[in-house]
Amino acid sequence: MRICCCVKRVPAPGARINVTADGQAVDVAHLGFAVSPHEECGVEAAVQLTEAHGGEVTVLTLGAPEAAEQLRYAASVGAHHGVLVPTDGSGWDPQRTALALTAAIRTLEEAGGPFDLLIFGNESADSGGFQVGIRVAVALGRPMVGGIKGIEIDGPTVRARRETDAGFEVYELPMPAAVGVKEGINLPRYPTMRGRLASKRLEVAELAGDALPGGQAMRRLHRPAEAASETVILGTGPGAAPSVVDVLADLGVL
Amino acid sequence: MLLAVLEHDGAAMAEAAREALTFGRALAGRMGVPMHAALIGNNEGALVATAGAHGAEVVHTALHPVLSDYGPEAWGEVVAAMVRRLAPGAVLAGGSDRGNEVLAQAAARLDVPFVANCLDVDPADWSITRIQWGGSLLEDVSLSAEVPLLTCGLHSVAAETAETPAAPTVEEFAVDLDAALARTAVRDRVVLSAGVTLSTAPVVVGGGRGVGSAEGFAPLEELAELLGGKVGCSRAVTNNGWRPHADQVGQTGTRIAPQIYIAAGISGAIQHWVGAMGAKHILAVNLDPEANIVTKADWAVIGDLHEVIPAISAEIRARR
């Protein structure tokens, strides 16, 4: 199988996210970076599929030159190739990003043959536009389903599971296909010593790519107003249980 | 008019769709236009009536063999066709998996922008405030589009019926769809939990790292069951393999909106908080009185969850 997995370099999730004084960007001075969580699972899914069915994983990213670090991370957990579409690091809108990624995938497919599967994260952890993968898939004419938490390959078909409130839905996409995956599809592995060596040896290919901006322009980032809350301490230890149950009774959930 | 795209399961309207109708009603009011609704793959009277109760004046129904079950490509194609033929002033859906997916599909087909998870929209100049980082940051954007395609952030408004419900006109929207679009339709469904689900549960009992083990969740299960609720957990818990990812509350998990969230042994990291902040009320059980979740909660019990949670269950039983 030939799989292309698109990833985004984002500030490592979990930290408090602050905004620069001018409101134009996330203040990254004290932040580490990582592959956006859904996409980290996407890389793992791609590597598992090639382990089971043979083939190669190409990881593609668009971003600042430093995003090569995330390609090296992907190589350390089993990806075979890394491709960077370098930008000035400013936040591109979703239409522009999708156009540039589409062009890059076309170039890679002209050189190496079509990808059987394109894997995207369902949405990026930072800008959360919920659309880049879908735009790329539509531009390339590939069937695409998002929210995927399970992938199996059955001959020419990708069987994909999507979690719903009550259970899951099953989709069967004819390859070449595209999926948007979510965290929970797997638990990504940690890099091994051999993986770390492979990541050092990875030759990051660069593809020049640009596109016209789309219709959504960022003006300002800001933190939401935090509702001031007065916490009522109901007590200490198990002795607080009656007060807790009084609260539950007042809310009518008993 | 403003076109609200309705998510449904064939029988009932999704909560996200009722939120979109509520958000859309206010937005249409500011635009000075009526609200219409798109009912795809269905023309059930009950769904039409629900749309009317929430203020839709016209319901456009699209029926076609390819639309017999949900499929993102076919649904996106129908919305794109409606935009071309009905020329709405804006299109809105709920910020659910499907809502965001369908509008992204439609936007890609129309080659227009799509702004996901909006909280505030000014139709005078289409300046919009939207969610980034799952809600821990907000982004102001200016939108330049022939037709704005938007979703409203999940649970950012409470679904409410209109003061003056409409008896909507039903207009059949004839669609000619390529049978090949069935390639992304739902093929099968597996129901794991009938009834109450994490995202709709009236009570959620959440456990974090402080629970300590998979077995440690038993008292939380017991309390949740007593209250007719569900158990949720933090990302640390799923990363440790103590609970399945489906139970995770947070930016990369489920967004909950219960009457009360009982958060036990959870510190309240931002990525968990954005999934939990839709709760009407929060009660924290934590050893650390300075924990984030304690400072954000309505009520807190300072103590060991392994003692406090069973005591709450015992007290509930004693009163029954």
Contents of the next structure:
Amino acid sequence: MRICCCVKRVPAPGARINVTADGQAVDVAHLGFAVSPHEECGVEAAVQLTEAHGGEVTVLTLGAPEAAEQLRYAASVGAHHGVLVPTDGSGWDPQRTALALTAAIRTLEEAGGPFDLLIFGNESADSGGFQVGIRVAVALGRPMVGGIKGIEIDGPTVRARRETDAGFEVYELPMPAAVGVKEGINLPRYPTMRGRLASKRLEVAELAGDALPGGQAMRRLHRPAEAASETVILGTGPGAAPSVVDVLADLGVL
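For the form predicted on its own instead of the form predicted together with its partner chain, what are the coordinates?
Shown next is a single chain and nothing more.
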């Protein structure tokens, strides 16, 4: 199988995000970066599929040169190739990003044959636009399903499972196809020492990905006010019992 997994460099989950004074960018002075969590699970899914069925995983990203770090991380957990579509580091809108990634995928397929499966994160951890994967799949004329929590390969068909309130929906897509996976589809593995050493030897290929801006434009970033919580000490020892009873009564437990 040939699988292409698209990932994005985002601030590390759980980091405190600060905005520059002009509201036009995220202040990255003290931020760490990682692969967007949905896409990290996408890389793991791709690696598991090639381990089971053979083949290679190409990880593709668009961003500043520093995004090569995320490609090397993907290589450390089993990806075979890393491709960077370099930008100046400015934020691209979903339409422009999708056009550039589509062009890059077409170039890679002209050189090595079509990808059987394109894997995207359901949405990125920073902008959460839910658009890029769908736009790329439509541009390439391939069926796609998002919100996926399970992938199986059955001959020329990919069987994708999506959770619902009533259980699961199962989709069968003829390959080549595309899926948008959600965090929780698997538990991503940790890089081994051998994997980390191998990732340092990864030759990151670069593909030009110029594309005109789309119809969306960022006007200003706003950091919402933090909701502070207050802890009230009800008492200590037996003297706290009446207050605890009052709280339980307010909650309807008693």
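Note that the rigid core is defined as the largest set of C-alphas that superpose within 1.5 Å between two forms. Positions refer to the first chain, counted from 1. For clarity, every value in this text was computed on a predicted model and none was experimentally measured.
- Residue 243 shows a C-alpha shift of 2 Å or greater between these two forms [criterion: core-superposed Cα displacement of 2 Å].
- Relative to the superposed core, residue 19 undergoes a C-alpha shift smaller than 2 Å between these two forms.
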